[in-house]
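The chain below stands alone and is given in structure tokens; this is the form predicted on its own.
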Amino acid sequence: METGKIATSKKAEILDKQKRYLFPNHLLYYTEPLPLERGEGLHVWDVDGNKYLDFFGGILTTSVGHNRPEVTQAVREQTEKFIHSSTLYPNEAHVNLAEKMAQLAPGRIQVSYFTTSGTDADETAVMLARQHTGNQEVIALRHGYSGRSAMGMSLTGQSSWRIGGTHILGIKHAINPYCYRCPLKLKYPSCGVACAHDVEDVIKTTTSGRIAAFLAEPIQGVGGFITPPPEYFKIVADIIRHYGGLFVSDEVQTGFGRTGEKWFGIEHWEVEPDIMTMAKGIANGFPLGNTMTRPDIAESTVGAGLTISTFGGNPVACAASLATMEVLEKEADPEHVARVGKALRAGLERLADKHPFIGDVRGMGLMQGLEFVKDRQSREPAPKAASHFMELSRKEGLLVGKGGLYGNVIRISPPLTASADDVEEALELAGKALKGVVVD
């Protein structure tokens, strides 16, 4: 160290460079941001050496845990052979992953187009639906989230995620199936799932009457893990197809067994989509997105124009994904997720019974949300209480996420390899944090 120079901690240095050299609109958790240094399994360590149990998984992305040996080994072997080529040249990892995706996908969905993110996957899905149907208008849902591009922000149903007022014409938003805060002031099941029928009203009143697609997350992620009733997607799928559109299931957060029992979230609603999009947990943190569809729909792109993806089908990312799928099938398949998720849900419901500011517990599998309210009678959102819980849980050594239109939903989504013991530990830490939450 130079004489007379004041020593600066690694943490302070990182935060200083973050402030000086990165866009100021980066969303960072916690009053004092948390620079992470390494991870192993379900745990991460910050630059000061503090250990945390990670129950958010990089926004539902590290599906088989941090630094998973099988994944890192597959990546190491691939980087020693071949790192990049673009989609202009076939490569073995690319085609093998497409084959594996076809084995996991439901129904007639068999072919893939790999890109680098969920945003890219959703854009590809909309382009494909427009080309196949010859129609242009798209229906999305309020409170949904579809990425950070112009198209992604236009599909997104939350104003706070639309930078610069971006909006692409031809995208309409229907009421989402938010039973806890029904915008129609109805109660399920006596409501007759009126929110589903609103999709038809939106088509009839705000479009030309012929649509290209309906795009929705089976469980809304950023929206706060909003989970539709069992009849919802069947009703909507019939409506969409009646008006000439394709059903696009956005599995970016719900895919690969996250919801338990099924490999993809939409399967719980017994609907076969026409197109599926996926990313996040597909490659345990490596940038990879995928758009899947039936062969006859994919065929409609032939002769329609040229397209490539410079980083799509990247051999390293595809190798990581193949290794991730292998671990999931061996150790964390949908049945495992269902068992562990059941224990997590039961524990969260017990905590909710003790704390009246938890108004709702919802989700499936290892995708569970807690909605914080000022009181259960008014159901007024309590975003400050949710933020307080985030700070307290960090102090206890537990990392979770936050979301919802009102910023009042805690999102709990550990790696799918989580065990019953991991869940028990997380519930204990969350219980300690909840005792200190102040609701104002």
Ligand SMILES: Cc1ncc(COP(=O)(O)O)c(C=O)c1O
Contents of the next structure:
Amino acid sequence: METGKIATSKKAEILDKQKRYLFPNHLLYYTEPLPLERGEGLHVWDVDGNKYLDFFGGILTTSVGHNRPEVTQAVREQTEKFIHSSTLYPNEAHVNLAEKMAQLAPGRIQVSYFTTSGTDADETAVMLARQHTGNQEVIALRHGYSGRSAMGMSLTGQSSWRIGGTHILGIKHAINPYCYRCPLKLKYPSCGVACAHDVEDVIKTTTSGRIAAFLAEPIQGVGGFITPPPEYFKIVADIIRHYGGLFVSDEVQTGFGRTGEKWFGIEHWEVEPDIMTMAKGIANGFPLGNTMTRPDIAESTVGAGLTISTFGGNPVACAASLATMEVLEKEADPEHVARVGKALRAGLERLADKHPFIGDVRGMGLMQGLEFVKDRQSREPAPKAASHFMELSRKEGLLVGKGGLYGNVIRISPPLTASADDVEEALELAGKALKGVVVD
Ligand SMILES: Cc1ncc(COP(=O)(O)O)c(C=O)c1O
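Now that you have shown the form predicted on its own, what about the form predicted together with the named molecule?
Starting with the chain above, the whole complex follows.
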């Protein structure tokens, strides 16, 4: 809306204020942005009262559904008691959540440092790895995403998310295990997972030969749900350790059962990480990040200098997270996610059979992606078709996400409490939307 014009509806007023008072670089989905007003379970409503089935969950964050009563209740109780403490004082919700995290985390991962976002969690991981190893350099993956701080953008392997041109030195990017678009133009399994060995090449040729860490997502999220072959991380972990580095598993998207069967994505690949980072689904939408590690690694922070997080371990966010974990354990544990995710995957594959512009269906559990291409032969990315599908599915009353370096991957990731019926409904709506997609 033009400056000076009077907004005539709530929606127009919100969009007007968005334009006037917020930075124009806020990325908004849809040609006409969608102001949301309320949510309940798997559904959200816009300010005009239109209802949508939410199969993106606020970027894989609303893990137990909108307005979940147990979470709301826990937040209400904590808010009435005590809203803020800072990390300078222990608080009950903070330590109880740390205990819960230790129960859920794999292997020897036991201790937490809570902050307020995934970016913050990744920053903390790199700081810790540097303190522990005494090394500086970090290896990340192309097509990865790690956040919006200088460090986060430097770790990120997608030019569109690396704003500003100035980046932190000492971070190198290896090729990623992107089988659909193999950077080495090979085919799995005859490739012998050659991409994993690029990590060693990168260390030998672009670093001092001693690294602090390797940081990667078990399934690349923003990159378009890129799922590695099962051997990939095992090979990489051996290389990393040989060159003195710690293995950081970024579980910001893949954590808390999202991938089905396991609580954390890296567990599928049978690698014990040294550090894990998490955020998004940890507290059903409350801002909370966490960096976890083994006690012996955490010990290296002692005497290494001072650090605080003003909002870290916020009692309200921790109470929300504890309630979220309880609901997940009771109602949407990794087995549930695997079961419902299997139905979602089967349905998406059926849809892909009907529409040749769906070049690849991939992901795990309730983290499923559709890569749109102009045709299956050329595999040329079709970002306009993906955007068209976003518009059409919105019209059908279904919200999904988008990602990928080329903007051509549809990301489907409902709250983990989604039922088989919810999946059925989403597939029906997606099926209707797909029928109208124009590929040019
Ligand atoms: C894998 C991964 N790491 C880190 C981040 C950064 O998290 P935040 O946006 O909470 O800072 C994201 C966000 O999308 C992410 O997907």
